[in-house]
Amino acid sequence: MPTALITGASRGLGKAAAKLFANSGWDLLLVARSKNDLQSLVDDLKDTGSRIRYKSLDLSISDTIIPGVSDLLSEGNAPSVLVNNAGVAWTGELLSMPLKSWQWLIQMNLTSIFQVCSVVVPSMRANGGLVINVSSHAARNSFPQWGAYCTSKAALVSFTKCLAEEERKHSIRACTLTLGSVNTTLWETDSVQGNFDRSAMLSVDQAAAALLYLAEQPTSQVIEDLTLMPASGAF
């Protein structure tokens, strides 16, 4: 079975992706903050036949990421696909944003991905692999009150392109899944303020299907970016 490592796997898109991948014949390495939520997910997937291992990690704490992911990888085979899904948002005037909030968001949406890749990608080099970084249409657009989020996702796109160029010689591909608004618990967090019609957003199952589609592309090709938007347009 191929193996996928998915971050932010205990809820929202990450959880939907874990379920879809497991039911599609993938083994899983899962990362999220809540050990209880991860164990509950593993219990839900026990009948799929997938081998599932997990690690409870808070990706906002930079010092724990490299040793934590290294420990997870030491338990079995290196993944053939890495899905960097975990991320956060913060709404408010850009220059009124507290420095600690800025540093937290950049850590979660950019630096933690760099750190996870720094452990996982070298483990892929012997056999090749694919890195899928979950991005947003905010990477290409400017939205009032969403400046820090837009900045982090634009930087993630550049990081992904540079990673793809450097790792091509090792048969490692990298791409982005660019999403419009997805109906997840992100909209319920204390750091996000907004009144949106969530019924018109993409579902987590739609976004998870796009992740699986990218993951199952032949190794001889890469879709550098797949953009999925709600039919109703941007929010």
Ligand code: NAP
Given for the second form:
Amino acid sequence: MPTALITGASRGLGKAAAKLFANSGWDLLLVARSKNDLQSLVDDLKDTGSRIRYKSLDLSISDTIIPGVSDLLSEGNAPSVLVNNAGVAWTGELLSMPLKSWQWLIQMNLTSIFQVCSVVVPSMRANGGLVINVSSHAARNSFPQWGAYCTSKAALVSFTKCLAEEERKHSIRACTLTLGSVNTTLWETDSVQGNFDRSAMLSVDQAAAALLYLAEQPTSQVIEDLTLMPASGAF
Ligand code: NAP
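Can you swap the form predicted on its own for the form predicted in complex with the ligand?
Below: every chain and molecule of the assembly, starting with the one above.
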């Protein structure tokens, strides 16, 4: 069975992706903070036959990431696919954003991905692999009140393209999944304010299917970016 490492797998898109991958014959390595949520996901998926290991890890704390992900890798086969899905949002005007919130958001949406890649990508080099970074159409647009988020996702796109060029010689591909709004728990987090029509958003299952589609591309090709938008609603 191929193995995928998925971050942010305890809820939202990451959880839906973990379920879909497990039901599609993938073994899994999962990361999030909530041990309880990860354990109940493993319990839910036990009939799939998927071999699932997880690590409770706070990706906002830079020092713990490399030892934590290394530990997780030592428990399973080297992943052939890495899905950098964990991410956060913060709403408010750019210049009113506390430095601590800025650093937290950039750590979560950009630096932690660099750190996870620095452990996982070398483990892929023997057999090749694919890195899928979950981006947003905020990477390409300027949404007032979402400046830090837009900035982090735009930088993530650039990181992904540079990584792809550098790792090409090792048969490692890197791509982005660019999403419009998805109806997830992100919209309930304390750092996101606003009244959004969640019924018009993409479902987590639609977004998870796009992740699986990218993951199951032949190794001789790469879809460099897949953009998936809801057909109606604001974004
Ligand atoms: P979500 O429902 O809020 O889920 C976020 C996931 O990340 C959870 O599993 C959470 O688990 C984990 N996470 C949060 N903080 C963490 C931390 N400090 N350390 C480790 N894990 C942490 O968000 P989502 O909507 O599924 O977002 C997934 C990705 O899609 C993100 O990259 C987001 O930017 C992107 N995206 C979302 C939308 C949307 O409309 N929802 C649109 C475009 C792109 P724990 O709380 O257990 O740690």
